[in-house]
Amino acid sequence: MSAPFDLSVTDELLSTTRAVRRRLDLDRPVERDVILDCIRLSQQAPTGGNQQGWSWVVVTDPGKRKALAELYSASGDVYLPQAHAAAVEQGNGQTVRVYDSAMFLNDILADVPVHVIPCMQGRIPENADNATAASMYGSIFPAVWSFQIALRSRGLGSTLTTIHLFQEAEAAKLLGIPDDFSQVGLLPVAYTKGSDFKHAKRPDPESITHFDSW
């Protein structure tokens, strides 16, 4: 019996889908058109109880992006050089060129064209069990993942952030997001340099994957 899809494209995208920092195009402008694109096929994903409870907000203004990006590295000066100097220190060379091009990142953040924040209705309530956290971001996150291979699938590139949710509240005063709103994330858009992107090393499957019992 022949897949119903063209497996050596849909491989292809699902393992080349990449966090994309350093290979950003800063330049090049990004179309309203191609973002509404993309979260139109977000809205395909599963959730939760069918509550699509999602909003985005596509924060394209100069100041606005600036405002955010200093809220980002509010956290994420401090953040950063810690997590980089302990991967050093760990001899994890993979991990440490992530943090390298996390700390570029929070460095050209305002220039980004397009920054996504995604929103779900709702907030996870204090000392929330395991199942209420993971069934309220278990709604969201397959729409985030949808709208970065929609991307990747255009030619532009992303990475799910969270540092700026240190500073949600302040993020939520800028761009006027209700209260009742929870930010799950800040992605950075931008069409991509290049579309050439490699496979991530990672373990074999059968070393992660246990059957009937761990």
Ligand SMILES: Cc1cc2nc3c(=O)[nH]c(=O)nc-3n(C[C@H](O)[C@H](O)[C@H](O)COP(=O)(O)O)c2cc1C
Given for the second form:
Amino acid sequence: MSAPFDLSVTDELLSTTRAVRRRLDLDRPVERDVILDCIRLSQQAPTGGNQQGWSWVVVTDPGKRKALAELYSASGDVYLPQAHAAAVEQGNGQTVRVYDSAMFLNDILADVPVHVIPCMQGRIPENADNATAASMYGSIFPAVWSFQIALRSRGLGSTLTTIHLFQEAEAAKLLGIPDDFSQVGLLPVAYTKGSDFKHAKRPDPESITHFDSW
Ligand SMILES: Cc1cc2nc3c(=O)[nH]c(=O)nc-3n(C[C@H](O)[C@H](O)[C@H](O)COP(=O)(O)O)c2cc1C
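Show the other one: the form predicted together with this ligand, since we just had the form predicted alone.
Okay, now the whole complex, with that chain kicking things off.
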């Protein structure tokens, strides 16, 4: 097969872009330009109706990061130990490790040098139908994932998190985010310690793929 890109590089990038928490380098500053480069690349992502209603809030101010971490842990302190205990009970080793790592992030979030909050214009209406919800969230998460891939290719790591959204209104007030924008997550961003991340164990694609009918 002849491919227009070096598949050994692109496939490795796509299959090793992990949620990075323990291996974030909390001491190395992150340049503003590298964040802007990754946002620039994310802007090539698709959106429904070519609306591109994206805005990104990049937080480096230590006081604001501390306040965001407090909002995050207001829910994280409750939810994460419960989810961890449930995974232990189910004997699900991979998920136990994820929640161990998520609790670690919950504890160190204030110290991660950059918090990035992707925002989309508008808000999913209450009782939105599936098409509306899919087209709104589907118009921002491709950009968020492109941002994360671009970070990884430059030696930085991140995790898509959503826990602070239980305190979304407080975060909006802290950061001056206008009422007509919805936050969709918070990505703690830092250079990574090393760059050798592994493939995750996933089921065979044949087991989740249905050709022509389910
Ligand atoms: C919609 C969504 C919400 C998530 N929320 C959180 C979160 O609040 N906190 C966290 O530590 N990780 C969060 N994650 C990261 C997942 O835990 C992680 O992607 C998953 O365990 C798989 O790990 P991997 O990305 O390294 O393959 C979230 C991921 C997604 C896609």
